[in-house]
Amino acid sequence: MTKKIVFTGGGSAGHVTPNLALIDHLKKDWDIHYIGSKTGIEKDLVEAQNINYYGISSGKLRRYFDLKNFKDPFKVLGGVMQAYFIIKKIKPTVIFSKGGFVSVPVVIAGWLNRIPVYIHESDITPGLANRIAMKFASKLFVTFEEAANHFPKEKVVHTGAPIRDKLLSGRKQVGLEFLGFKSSKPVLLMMGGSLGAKKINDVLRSSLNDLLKKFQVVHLCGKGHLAPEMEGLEGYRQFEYLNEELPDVLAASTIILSRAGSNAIFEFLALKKPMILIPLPLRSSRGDQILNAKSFKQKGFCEILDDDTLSEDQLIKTIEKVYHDRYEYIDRMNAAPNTTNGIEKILKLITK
């Protein structure tokens, strides 16, 4: 009898890629199936591996006044019915969840068809849709330890996070060929997210001159951001995004200046790669970021900016104090647990 698995999550990619890098491990042995929002990030992701997609009503889950809130929570009720009927007909063996708005309905609906459900948690504190969600899990997969604290103790389990597996066959030369950068310079890679960032795109490339003269910038700086005036010079390349080649440019990459997605900030551990992180403020989160990167701060593994105070001085000196101290911050990385493992850890877990 074939093993089915039904995911859900999604709203941003960080919901959705660690489900993708669990599927990748899945694909030989189990029936995969994928249920997400009808025009979500989700669909396109999952339907370009060649999944089978099902696009369900959802509501977004508000902590502030909207009129919407008056009329989303009939959109969630109606996701839960749609996937109760699409559960029912499936008849997952189990049904794993990443977050995100999308997955309270999907969660909810397998619980009513008695269909375990297993939650994964990024964060140090949970999202409201998880903390919704969790009541109606089997188990709660977290991938700080910080994080068991605000869950059952009774249903949490330390996994760490779900890395890409091509994440780690990055090729530093193949790296620095399609940069066209050179292999005796240091390399600064900036990510800011899918939407990019736009605060710390203005300040890194008005600091282009002074970093230019000791590093190489590559900068993925988010749909919509790209500067047409700075293309052409040297040492600095510019993208909205990387796929494909991003293993590649992530094994180029000297630093990496970032914001704190729990994703991303895990990848870069697992790469030991030493990081200046500038999270989200709390004006535009919840505060995770913030307790993301306060965490990586306290086991030495990288350096905090804030959002609302960062300058082209201040970003210029810590990006030199990272990479004078570079060799430090990889000693206390690579002396830390192993941060590779939680596909395994999941996995196992979830074929139990």
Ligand SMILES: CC(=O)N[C@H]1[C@@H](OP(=O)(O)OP(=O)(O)OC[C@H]2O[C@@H](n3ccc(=O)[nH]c3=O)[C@H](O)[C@@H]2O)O[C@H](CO)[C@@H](O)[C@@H]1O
Contents of the next structure:
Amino acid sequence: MTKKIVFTGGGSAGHVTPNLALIDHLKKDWDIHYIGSKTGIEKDLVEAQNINYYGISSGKLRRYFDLKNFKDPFKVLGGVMQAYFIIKKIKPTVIFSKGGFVSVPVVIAGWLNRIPVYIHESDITPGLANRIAMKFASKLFVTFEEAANHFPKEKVVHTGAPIRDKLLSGRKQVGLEFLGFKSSKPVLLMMGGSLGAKKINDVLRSSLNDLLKKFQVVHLCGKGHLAPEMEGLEGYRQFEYLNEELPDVLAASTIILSRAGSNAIFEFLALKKPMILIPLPLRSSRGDQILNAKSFKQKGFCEILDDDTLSEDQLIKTIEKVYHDRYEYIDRMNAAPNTTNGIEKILKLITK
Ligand SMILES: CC(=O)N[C@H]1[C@@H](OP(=O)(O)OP(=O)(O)OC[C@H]2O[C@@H](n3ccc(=O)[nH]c3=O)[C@H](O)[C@@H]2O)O[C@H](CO)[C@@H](O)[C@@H]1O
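Give me the form predicted in complex with this ligand now, not the form predicted alone.
The next block holds the full complex; its first chain is the one shown before.
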């Protein structure tokens, strides 16, 4: 009998790309199904891989007051019902959840169907979705070693981050050609999290006059954040989101400016790219990125800038410092243990 697995997770790419990394390895021997929301980023990313996709209704779990908070519990309940019948029909061996609010109904429905549920948490502290979901899970896998303290001891396993294989085999020259960049000038890659980062986009763009004297800049600015007036600027390329070309563009990048989303920064670490991180501030998050960035700074992998006080001058100076000291950051990353890929450990636990 073919082994079957249901994946879930969505809302932003960080709740999807780790699933894709695992799916790549399971495709050959497992029958794979994905339950996500009807319109989230996960739908496009998963369907592009020709995986059976089921859209369910899902409510957003908010930490702030909103009239929708009264309607959304009913959507979540509706999602549990839909997921329950989908899972009952598929009869999977296991369910793997990467979190995000759409995963909650799926995890509950899996538990109701008595299917073992495994959850992965990328950040040091669990998000609201995973805090609810972990009560229904058999095992909890975590990216950060420090995260183990925030989960029930009997369930938690430190595995590291599942990283897509293709990201680790990018070709520098192909990346430079795709970007239309020269090999004689360093490349700064800016990744603002999968949904972009408006404030950093603005400060980076107004620093370009200075930055482009020393660097070529490739800017992943997020959906709806392209600046048409900057098209054609020599040494500057902007994209809303890169998929197939990302491995080559990463290989062509010398240093990275980024938010501090867990998956992205572990990918940069695996590729040994010195980083400048600007974590999402507390006023618009639970502070998970601040903890992620602090952990990397403590290990000497990055510099941190504060989103609230970010200025052009500070950004330019920090980029220049990290570029100047780049080999020191790379040495520390090379010396760090277990930083490449959590895939093997997770696969072992799932397939057991
Ligand atoms: C706003 C928000 O809530 N952000 C959270 C979200 O971030 P977000 O969804 O931005 O996730 P991450 O930064 O962890 O990962 C982004 C993923 O998208 C990929 N990518 C990005 C841009 C692009 O053009 N192409 C591409 O493939 C990256 O390679 C990476 O695999 O989940 C992370 C993991 O739980 C958290 O740490 C973040 O705090």
